[in-house]
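The chain below stands alone and is given as structure tokens, in the form predicted alone.
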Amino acid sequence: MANGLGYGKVILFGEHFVVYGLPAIASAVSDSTLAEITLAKGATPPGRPGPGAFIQEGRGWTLHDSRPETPGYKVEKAPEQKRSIELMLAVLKIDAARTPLKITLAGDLKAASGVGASAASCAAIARALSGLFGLGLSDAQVNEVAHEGEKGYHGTPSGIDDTAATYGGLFLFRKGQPKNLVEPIRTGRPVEIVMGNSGLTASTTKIVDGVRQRRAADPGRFDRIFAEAERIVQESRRALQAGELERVGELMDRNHRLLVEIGVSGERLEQLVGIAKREGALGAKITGTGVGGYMVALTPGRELQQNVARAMERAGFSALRTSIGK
């Protein structure tokens, strides 16, 4: 039996963007997937299902996965879950036909979109598989399996979630050839945010495409937006180095009008910005891909964060309370 962990993750500016070449900024958060593995003697591992769990199966593997989720995430996600679980296989050059296994996921990260989950779990799997069969994968090698994972789930991803996933902290990230440049950034203390659950599952794969065709119908508009993105990231980092957190905020406030103006906001993700921002949150945005998923709003100190989170949950959504830097 081995065991792994990833962390999910929030950006703070640049999602959407970063696929095509522009940096953004990301933080890994406190909650965390926790991955199982163990041999089996049989095609089908043997074991009792935690409470609740989600059950798959593979050549020669068999998924419970035991993590909180938003309703309906772990069934609409699992072709993609068992294509990442087979590209993980398939790079490590494990033959699990021959050698079954059993997979377990759990932990305290909710299976949602927005927060990493995929990659979370990618990182937490490759680091189980590294220990079960002594491979000795150092952090790098890692965050390559989880990347591979990934593609399962969405096809060409830009590296964010899978380097937040394996790495954790918070970082400048932009999308190379053939390597990504990833920058840490140091803030000093922690920093409390909310990340606001919308409750609704997005397919990043087709919200990317329909970003791609508006983009390719209208080049000029998307040239402009695109290099205003680029100026907030490197704005943003300036103030969160200086601790500047109300010009943090203001940014937020402008990327998230920049997503909006792409299109992949959607009606529970304006609902909670607008709590948010009434409760006195500093900046908030979408995060992540958008449509469904999480927002994330800036919340310095627990009194705040505690307001914010209060009034997501007084509206029926769940919230997360975490930090980011230090």
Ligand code: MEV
Contents of the next structure:
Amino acid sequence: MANGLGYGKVILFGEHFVVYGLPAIASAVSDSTLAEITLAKGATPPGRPGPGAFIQEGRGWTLHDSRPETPGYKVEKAPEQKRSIELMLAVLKIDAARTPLKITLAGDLKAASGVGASAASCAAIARALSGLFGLGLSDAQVNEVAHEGEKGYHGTPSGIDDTAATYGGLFLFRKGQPKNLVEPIRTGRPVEIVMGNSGLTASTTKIVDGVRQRRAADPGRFDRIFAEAERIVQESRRALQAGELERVGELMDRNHRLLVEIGVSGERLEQLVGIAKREGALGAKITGTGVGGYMVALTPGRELQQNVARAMERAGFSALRTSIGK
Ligand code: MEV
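To test you: the structure above is the form predicted alone. What is the structure of the form predicted in complex with this ligand?
Below, the chain from earlier opens the complete complex, with every other chain and molecule after it.
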């Protein structure tokens, strides 16, 4: 038996634009996914599924998914999850048909859009496979395997989610060939944030594709948006490092408007952003894929964090209280 862990993530600046090679800033969050993998004799592994576990089977492996979830997420993502596991096994040259496996997913990270759930599960599974088969994968190799797994969820991931899931921390990321650029960012102290969950599951593949189509139809407008997105990331890195949180918040608001312009917001996300701003969040924006999934609000100090999170909860949403940086 072997275990592995992957962190959830929040993208603070530059989602979507990062797919086109622009820089972005992301951080791991406190919630994480744990994978446990055992060698199972025969196709159906021993043991009973945990209460409410979602079960699916592939070529020689069985998955018991006990992560908390946004209702409907696991069923909707099941084909992608299956493809993802097969891709990771293939890249590691593990033939589960000959060595049957039981994979269990648990941990406090919600299986939901926008919080890096797929990447966290990929990093956790990659680490557990490394342990079980004595592969001794380095973090960089775990990241590569997790990236392969992410392709099962959305064909052309930028790599920002699997990087956060593997290493944790707050960092600037730029997709590159052959290597991505990853630069840690220090804030001096942790800064509280709230992540509001729209409760809707989003398809990253479809939404990234929609942005691609809208860009192809109006390249001039998108060039201007991309230029602004890049300026926001560079300025927000400086502001984060200087501890200028009011400025960071303003930049988040500006980044949110760009995401609205490229068509990845949604009614519930706008409602959550509105709640956060009314309660005094310094900035609030969509995070990750958008349309559904999560938004993020900058709420330094426990009191502001509580006020914002409670207001979201009163409106019927769930909220994740966590922090970024140090
Ligand atoms: C998804 O968490 C972030 C996107 O930018 C896609 C990607 O980076 O691959 C929307």
